[in-house]
Structure formats: C-alpha cells, structure tokens
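Okay, so here's just one chain, in structure tokens, the form predicted on its own.
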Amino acid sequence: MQNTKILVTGAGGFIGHHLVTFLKNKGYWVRGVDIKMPEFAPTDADEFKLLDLRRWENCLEATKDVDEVYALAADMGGMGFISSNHSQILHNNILINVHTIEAARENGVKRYLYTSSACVYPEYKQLEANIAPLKEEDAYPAQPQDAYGWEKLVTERLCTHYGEEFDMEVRIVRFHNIFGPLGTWDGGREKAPAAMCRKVAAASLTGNPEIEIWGDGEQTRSFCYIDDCITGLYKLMRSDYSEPLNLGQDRMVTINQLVDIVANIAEIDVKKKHIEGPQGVRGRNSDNTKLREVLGWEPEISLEDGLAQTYQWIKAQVMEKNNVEQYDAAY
C-alpha cells in the first residue's frame, strides 16, 4: 500500500476531496487533479495539479507514474444545471472520459474506477413516485432522461471494453444522490439535500418560514451520506467485480419529507411553497441486492444522521457569508 500511487480526478470537487483524505489516511500516495482547488478546505493530496482534463496532453500528465485511477472528474450539478446544459455536459464529459482512460492505458495504469450515476437508468422505469428500486440490469433498454445520463452510460461501455481488451482492471460505480459537508450548497449546481439545508438555515436565521420547492414535492429519491460513499468506493476498487454497481441508500423519501427532516434537525416549523421548476424523474431508488452480494456491505449512516452533519456545516456557511436570502435550488 505504501508504494501504491493513486490519481483522483475531480479532486477539487465534493466527493473527490473527501476521497483524497480517505486514501491518504489509508497510507496511499495521492495525486489530485482538477481545474480548481477544493473550495471549502485544503487538500490532503501529496501532489495537486490544476489541469483541464478535456485536453489530451493534460490527461497524459495526470495519469503518469500512477498505479490506480479514481475517475471522478465531471461537469455536473443538480437538476437545475443538468436539465439546461445538455450540450456543455455531453461535450465536456465525453472529452474528459475518453482522454483520461486512454491516457491511463498508455501510461500503464493497472486499475481504473469510473464513477457513473443513477441517471443512466431509463426514464420509463421512473415515471411514478412509488417505484421499484432500480437494479443494475435495468439500465437497458436504454433511455436516460438527460444528456448527463447518456454520457455516463456511454462511458460505462467504454470502460467495460477497455477492461475486456487491455491490461486494465476496470470498476464502475453508479452513485445515487451523494450528500454531506464540504459540497456545493448554492449557486445552481447544488443537489437537493444541500439546497434544502441552505433554505432551512436561511429560514432559521431570518424568521421567514417559507421554503420553495420545485413541483409538488412528492418526487422521490434516496440519499447516501458521503462517508458511506467513500467507503463503498474503496471496497469496490479493492474487489474483483468489474460490472456496474449501485452505490446508495435504499430508503426512498419524497422531497417534502426531506424538507421535514431538515426542519426537524433545525428545530423550526417551515411553510412549503411549491413552485414551477425542473424535477427530474418522478421516482428513483437504489436496489442494493447486488451491492450486498459483491461487497458484503451496504451504506450504514442514516439520512437523519447525515443531514444533521450536513445542516450544521451549511448553516455555518450561510452565517459566514451573511447569506440568508432564498435561492432557487436544484434537486
């Protein structure tokens, strides 16, 4: 382990930043790469390179002299962002992914983990709020809702073929709504838990109990805390499983219920105001059957415990920036 060198792409982002710290604590040498430094805390990487991975030569530099790659780099955000930036997302992420895995192959990387998304699942299986949990094989016949989902699905195929045809062990994980501290919490790219924590924090600080929610709030999701996400990533990388694997909680809640949980943590009463806005699919949940079979493990941290940690951190951010007004948020 001490001699293993690892590259984390997207190390300036939410999950990548946490992953770098986790791997360093495990004793690995870690290089972080991103187009930006982490926003909310210093990186623990041994080496951090500011590189635009849309460019081939930068991918060659990033993957040089490393043994393993955790490929997290992506142009992404919450539903408000991914529903209105299809061409940008598809263009940027295809370039990042095609160049990174080929550069890794050329540089002799032996193990490569690609972070995909539950957005690969077809829209026709997510039309109702109370849906069956999504199994890995449900991805086909394919019909992702957005360009983000199509890009993820195509890159899954690319990684699978690299694993079949070259001397590279490939792992593919499908994230289901990861949340926690040190993540984007405003500006339009934030996800539902961060957005609702910010809105409830603002309500607590201003005394205005009104919380805006896109749609009727009955759309459903499952949410996985960052510590469980990182543990699952590491366990998958160390496993011998090469097929796509869900990583998320299998407890489905509505957005209205999510707001209620956060308000209970904040110990305030809120008034929900439902407005027009992008909502994504009507319902989505993770089937963790294969996760349990493959890893002998599943996420353990409850939504309430994870949101308690996240809310306290976001409330501190709101107070620090004196940012107590309401924002439109992505979910």
Given for the second form:
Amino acid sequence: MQNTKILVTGAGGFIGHHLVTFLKNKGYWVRGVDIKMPEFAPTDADEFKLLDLRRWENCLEATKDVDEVYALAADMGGMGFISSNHSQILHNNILINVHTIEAARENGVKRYLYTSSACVYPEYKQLEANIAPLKEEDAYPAQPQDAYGWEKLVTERLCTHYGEEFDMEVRIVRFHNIFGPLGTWDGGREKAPAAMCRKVAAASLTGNPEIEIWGDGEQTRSFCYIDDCITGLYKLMRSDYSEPLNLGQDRMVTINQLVDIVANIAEIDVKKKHIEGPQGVRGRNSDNTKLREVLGWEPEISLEDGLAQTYQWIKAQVMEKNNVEQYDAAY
Ligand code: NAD
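Next, give the form predicted in complex with nicotinamide-adenine-dinucleotide, keeping in mind that what was shown is the form predicted on its own.
Shown next: the complete complex, the earlier chain at its head.
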C-alpha cells in the first residue's frame, strides 16, 4: 500500500480534503491538487499542487507518476449556484474532466474514480415530493434538470469508454447530498444542510427565531454524512465494479424536517419563513439495492448524528466570523 501513489483532485474542497486524510491514514502516498488550498484545516497530503485543471499541461503535471486517481475537482455548489451558472459550470467541468482523464491515460494511471452526482437523474422521475428512490438505470432516457447534471452524465460516458478501450480500470460514483464539517457553509455555494445549520446557529446566537427556506420546504432529499461517503468511495475504488453506483442514504426527508432536526440539536424553537428561491427537483432519494449488492455495505451514520457534528462545527464558524467582523468594525 505504501508503494501506491494516489492523486486526489479537488483536494482543497470538502470531500477531497477528507479523502486525503483517510488515504494517508491507510498508508498511501497522496498528492492533492486544486486551484485553492483547503479553507478550514491544513492538508495531510504528502504533496499539494496548486493547479488549474482546466489546462491540459497542468493535468499532465498532476497525473504524473501516480497509480490511481480520485477525480473530484469540479466547479460546483448548492442549488442557488447550480441553477444560475449553467455555461460556466458546463465549460469549466468539461475542460477539467476531458483533460484529467486523458492525461491520466497518457501517464499510465491504472485506476480512475470519477465522482458523478444524483443530479444526472431525469427531471421527469423527480416531479413529486414522495417519489420512488432512483435506481442507477433510471438515468436513461436522460433529462437532467441542469447543465451540471448533463456534464456529469457525459463524463460518466467518457469514463466508461476509456475503461472499455484503454488499459485503465474505471469507477463511477453518484453522490446523493454529502454533508459534514469542513464544507462550504456560506457565500452562495453552500448546500442545504450547511445553510440550515448556519441559519439555526444564527437564530440561536441572535435570539431571532426566523429561518428562511426556499419554496414551501416540502421538497425532499436524502443526506449522507461525510465519513460514510469516504468509506463508500474507498470500497468502490477497491471493488471490481465499473458501472455508475449510487452512494447516499435512502432515508428521504423534507427540507422542513431537516430544519426541525437541526433546531432540535440546537435546542431552540424556530419560525420557518418560506420565500421564493431555487428548489431543484421536487423529490429525490437513492435506491441502495445495487450499492448493498456491490459493496456489501451501505451508509450507516444517522442524519441526526451527522447533523449534530456538522451543527457544532458550523456554529463555531459563525461565532468566529462574527467576532472577526466586530473586531474589523471597531478598528
Ligand atoms: P467542493 O466544491 O468542496 O470541491 C471541489 C473542488 O474542486 C474545490 O476545492 C475547487 O476549488 C476545485 N476546483 C474547481 N475548479 C478547479 C480547477 N479548474 N482546477 C482544480 N481544481 C478545481 O465540492 P465537494 O462537495 O467536495 O465535491 C467533490 C466532487 O463530488 C465534485 O465533483 C462534485 O461535483 C461531486 N459531488 C458532490 C456532492 C455533494 O453533495 N457534496 C454531490 C454530488 C456530486
């Protein structure tokens, strides 16, 4: 294992940062690559390169002398960002993905894991809040809601063909809403669990119980804690399964319920205020039948336990930021 060299792209981001730590603890040599350093904690990578992976020559440098690649780099964010930056997302992610996999092939990388998304699933299967969980084969006939999902789907195909035509093992994971500490929690790219933790933390600190929620809050999702996500990613990489595989929890909750769970953790009463805002598809859940079959495992950390960890971390961030702002204002 010590002899295996691994590249994690997107290692300055939420999942990539956690993955680097996990792989280091397993004894691998790890190179992290990103356009930015991790924001909230130092990286554990043996080597960290700041490279823009939209550029071919940077992808060649990133994939040099490694055996395996976990390809996580992406221009992405929560629903607010994804629903209003289609051309930027499509342009940047296509460049990142076509260049990274081709550079990996040229450099003789043997195993390549691509991180896709539940956003590949067609809108017509997600029109009701109480929908059937999505099986992997439901991705076709294709009709993802946003450019983000279309790009993920095309890159899935690209990876599949590379696996078929070249000497490279390919793995493809479809994440369903991963959350946890050390993830983006404000600024517009954050996702619902982080946004709700931040809003509840603010309510708890200011005493103003009002929580703004986009839409009526009855849209549904499942949420998977970061530690389960990393375990699943690693198990998939080590498996011999080359088709796309869901990785998420299969407990569906509404956004209103998500807020109630966080408020319960914070031990405060909140007042939900429903406002206009992008909601994404109406309902989405993961069908984990194939995940259980392929990995003999499925995510096991409860939403309540995961949110308790996440809330404590985000509350600390909110407090720290407010202190800094007060300090700035005073001088
Ligand atoms: P993230 O935004 O925290 O991490 C992505 C990283 O990619 C960022 O650090 C970013 O700086 C980096 N990046 C962007 N453009 C780059 C470029 N040109 N060159 C190099 N690096 C670049 O997101 P995350 O939540 O850690 O997601 C990791 C992967 O998983 C992404 O591919 C994402 O699409 C996918 N995914 C995540 C979720 C989720 O719920 N978090 C769900 C579905 C899919």
